[in-house]
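Take a look at this one chain, the form predicted on its own, written out in structure tokens.
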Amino acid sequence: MFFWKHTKKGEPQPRGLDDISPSLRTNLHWLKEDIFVHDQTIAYRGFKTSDPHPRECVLIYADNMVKHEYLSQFVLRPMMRSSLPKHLRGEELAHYAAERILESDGAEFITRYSEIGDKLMDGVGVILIDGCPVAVVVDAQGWAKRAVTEPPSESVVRGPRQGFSEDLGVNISLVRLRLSSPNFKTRFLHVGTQSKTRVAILYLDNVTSMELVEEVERRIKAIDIDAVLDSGYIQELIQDSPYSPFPTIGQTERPDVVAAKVLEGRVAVLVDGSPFALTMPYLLVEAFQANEDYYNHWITATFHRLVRYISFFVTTATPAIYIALISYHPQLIPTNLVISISAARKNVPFPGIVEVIAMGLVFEILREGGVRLPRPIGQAISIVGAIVLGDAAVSASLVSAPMIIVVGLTGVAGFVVPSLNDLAVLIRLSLVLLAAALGLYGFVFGVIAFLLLLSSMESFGVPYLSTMTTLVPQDLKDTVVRVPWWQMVLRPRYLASKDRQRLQGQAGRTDR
């Protein structure tokens, strides 16, 4: 009878409402039986406090996420050679432990089984004292972190080389160097339900519109699945017009970006795990807005944005034209280009449709080819396959040269304007199918309904032709041309709501 009482005594109490239990075996037994069953990551270790009251404690970790040698160093060497008054219970226990003797800058004190299952995917050590219903929580993050480099995506001939990682407290750090004002704020969400990915929104407090930020923020908060593994995720589920294949949420690997974004009154989103940033709300000016304007002599700077301006039309309207011309409006073409126009189709079995799409279709195919294949390969094959193709297939007149001239020039010209080029092709094929079936009044058409398109959208509240459509002077200066710096005096009124002011100065009270 004794050792049946002494062995129901023993054993582990149940877990109740899922809140930490007093005694460290109950905790052990349901950690290892319940919420980290079967995961042989999870490290237990075991030990005691020093004489004369030595007391069990344990450390609880996730091997390969933490910094062993801090832990050994400064949370397992001072409780081994400390000892914990015998008089303290419950939360002063903890609190004891964390203020007198772990040699940590900061401790965090957690009450239930499931915050710690949360912290423990954080990278963090979590330490159980017997008798203490607190677990303290020592950051001590250790896994491996990529080198902060230039992002490949987002190559500048000036300007700062530095792109973001994988890491969000880098990141976060990043763009906190650029904008060292105790107005630039941080907030912290948790998304996914299996994932808990960290996203932290980044704003200036004396620039940014509180409803703006209060609006991403419940966006981020509606959104419920089951795990964001980039920030494409959030991108998607928060955008407006999600139909619609403009974006009205931008994307960038680049801090100085993400700073420059701010300060003119938007909100960024950085996640954890992703290198992209997404800023809001997002306009189609800045589709043709690069980082390197603003680091160029303006006149430069404006040079190179007219280019692509003129290559975004380029590379969508061309094929379209060239197919409502010969086919519909010969007239329009000059004689000689006709005649030479004809000539060289006149052997080939196709009409015109067939050839913008076949020829479309295949440098499409060449450049999916090259982006997916490593560097050195993919940029071979997608050059020689388009050299080798397209003469092959002008010697065979299945195409007319004047076609492949026609083709490479879109498909170059679509490279300007990196961030719209996926976009570029949806509206290239668009116009051709148009103007195939109805020659010029088609291309025409087609234009018209992506104006009106255009003009019915928002982002977060913006209207989408915002700086484009306006006739304030003011909101002109950085669209098609960028003005110098000592006439950009205020920020666009659409987006900073708090303070305008840009340039101080006699030009910045009297410029608007």
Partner chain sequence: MKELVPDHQGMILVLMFIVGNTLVFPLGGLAGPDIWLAFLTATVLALPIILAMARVRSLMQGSTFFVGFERVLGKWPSRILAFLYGGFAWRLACYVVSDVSNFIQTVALPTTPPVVIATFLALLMLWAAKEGVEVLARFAVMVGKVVLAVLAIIFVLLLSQVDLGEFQPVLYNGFKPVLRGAFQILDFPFLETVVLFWVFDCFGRRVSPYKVFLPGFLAASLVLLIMVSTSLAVVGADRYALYYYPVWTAVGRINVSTFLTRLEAIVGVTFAIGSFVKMAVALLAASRCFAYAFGFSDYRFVVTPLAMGVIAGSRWFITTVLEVDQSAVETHSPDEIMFQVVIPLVVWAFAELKAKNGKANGSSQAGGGEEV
Contents of the next structure:
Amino acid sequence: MFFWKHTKKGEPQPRGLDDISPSLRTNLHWLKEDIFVHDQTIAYRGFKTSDPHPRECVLIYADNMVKHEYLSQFVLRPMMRSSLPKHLRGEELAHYAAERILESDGAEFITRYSEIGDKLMDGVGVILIDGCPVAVVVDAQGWAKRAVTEPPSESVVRGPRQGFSEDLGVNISLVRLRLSSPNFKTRFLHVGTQSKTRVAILYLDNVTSMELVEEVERRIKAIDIDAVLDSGYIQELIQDSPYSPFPTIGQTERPDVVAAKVLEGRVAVLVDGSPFALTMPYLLVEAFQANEDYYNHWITATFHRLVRYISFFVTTATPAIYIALISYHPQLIPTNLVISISAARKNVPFPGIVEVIAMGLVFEILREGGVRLPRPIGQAISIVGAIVLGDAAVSASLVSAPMIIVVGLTGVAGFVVPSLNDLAVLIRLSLVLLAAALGLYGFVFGVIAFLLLLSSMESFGVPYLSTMTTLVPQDLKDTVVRVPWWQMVLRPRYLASKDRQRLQGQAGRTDR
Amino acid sequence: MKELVPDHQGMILVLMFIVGNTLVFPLGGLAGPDIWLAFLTATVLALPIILAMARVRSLMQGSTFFVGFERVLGKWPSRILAFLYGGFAWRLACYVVSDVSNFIQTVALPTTPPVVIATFLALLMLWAAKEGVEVLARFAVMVGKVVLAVLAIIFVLLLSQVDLGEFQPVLYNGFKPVLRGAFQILDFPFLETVVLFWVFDCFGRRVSPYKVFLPGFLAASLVLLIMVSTSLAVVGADRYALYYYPVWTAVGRINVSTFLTRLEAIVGVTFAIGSFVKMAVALLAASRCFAYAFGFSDYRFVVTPLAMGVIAGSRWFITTVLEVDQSAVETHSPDEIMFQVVIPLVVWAFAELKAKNGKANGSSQAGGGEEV
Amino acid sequence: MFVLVILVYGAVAALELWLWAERPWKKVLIYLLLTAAAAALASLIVVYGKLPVPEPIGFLGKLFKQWWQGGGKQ
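Having seen the form predicted on its own, the form predicted together with its partner chain:
To see the whole picture, the full complex is given below, headed by that same chain.
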């Protein structure tokens, strides 16, 4: 907030706390010397309206945040070519200019310095007219934007290829294109005392429960932070169960996913400057759902989901079970297998647990090394990983071959459920340690602990396991299986939507 | 703060509580080949008490448990009763923990002292009890699906080894062994359900207690009947009561093309997970009862001391697998009859009287019951 | 050994009490009493190995047994 306690002596009139003065000189003085002092990106373009009664005006804008051609063509040119009638006084000048002269599509009036400060940073032009205590704001946003491209983090075989970019307006329009209904609502908030980041809450008026929208808005409003540079800040600041590693707010780069979540009765939050939208509430099942499930045939989609669940189990549990079996319960492995495993392990000097942890660490190092590198170097890393650390390690008897298989399988399976991949590493490690301590039963204790954690979590008042702990058939339709679209008659119960009907009558399917 | 468990989750919680840690023991071994008859008898005999419990809970509708309980019995009697049941539930927790830790030591980790396992379990159940009954019910459903699926698979795989001749001749020794077996089953696990009476905080509707207790109990009884009779038919009636863990032994015989073998481990894992539900519920009940007996509605602060007590208690009542077996097979110490049969029926009678008086007076008590 | 047990129990209790947001004396008292009981039980078991299990209403035991035998034999 701008509170100007000190008044400078000298020619500019002292101004009332925050109000724009009628005197152009005063205004310019305050803007240049106080609000934007030392800020060289703010441009002041002085000009006069044409005869017979030339009047001094100034167009102020932030350099590179506006479309310069636009400003000169539709703002400066008409202003300089026309004249303001002499009889106009004060605010009338601004209104006359906006109504009769300016050719830009948006025009707003503001009366406070603080608003000028806020607005300029949004990439507008502000026109100050001498003798008028009101500034005219014209839209001219034009900063560098990234094109709408396919999001790299969520590519699809079948489905739309548009992804969010960093521009909030563009992102909202991408969602709105998919939900062309007057019920689609957007609420704007500003977060961050320094960054003043625009945050948009998206929901469907006739579907989403209002308590949910209010709750989301309340939590975002309660944020008091200096800057929000990505939606990740908001995510961490408003999510439930902040100490749990499991995500309780969903994130996506795809407008079609946001549209689908909003249609189910969820709330989406878009943050200016971040291509990642947040959706809430977020349940564990959503980690196993992919947008393609809904575009592909439902039988294959169901199969893929099953694969994802199995992969998650594989990636978290395999090393632990392997350790438990070889070190505590070899009698549970079929005889032939146990012979070949022990033959492979014969020359390896380390106990199984050391092998697992070391190889797991190597895998994570390779992955982390590869992620942020340019692609050609990344390939070199995978070659080093495969040949040197895999093959050579086995021939040197540093690791056993079955262990390479286990670690490799674990690593690959982890990529099947990308949103839980980072977390799977932690689960895997804790299960391995427990299995090393108490065998299969240590593993079971670990599983119990994780299930308890999951059972205790909630996301915006919805239990995290909602659809997994229900026995109501309707609520199971979009969990492990993905039933055909004509069967998904109702929206999920746990979201407490206003309107649960999704399909009308006999499911909108035409039987022939 | 009310903790409301959805009916179906409550039902699964009851089911898991009963099935959980009983799975591997020679239930109703005294009945011999007539074990299925013993199960049916026990089910019929247990029903009145289960129904009485549900009825009392139903009468308390509209208020949280201890408020309603105080209304039915008065302040001091209900507190004394809570104290007694707190002890009973705590002892149950100790029993289950020592069952599991002895089981794990026997079948898997012969060199690990059971206290270590008991400590792990105590930590986990401490957490579970602190999270409360809602979380526990969700957990029970997650776990229950897995356990039931495993049991179904095992049942199918065991079918090829079932020898129905083991059930013959029916009632060879008369009805007395059946009755003795039935009393065994009543005592452990059927009527241990009384502990659950203290666990639920409140129910959604007036019929909810019935919808929770009755189907849960009947389903559990069915599951146990199937599993126990199947394994009896596999291992043989005469040997059934001799094994410490007959179901375990029976499953050990599964052999599908020499690949799908040694499935006992899965039974063991299932047993451990299922038992966990039971011990967490028992600890929760004990904490709620003790906290209430001392005059607190929030029970979470007593959970840790009680859980630490369970670690010690699991070595107190039972120390070796032999005693585990005995405790599962022998029956009827007088306090068990007291806790499992007499007191529930007395409480029920009181509740009925109170409700009748309330209705006759047209007082606010009956009216209050309609709220929520 | 039993010193160790008591130390561990005391440490756990101290840790948890430290974590409490507020400490009303009644709750603390009950907490400490129960912890003390648990610690006593644990150390007794550590020292003596096997403890006799009390029968809370053992005086009814015989009565019940007679009654029960009669009932059980039909």
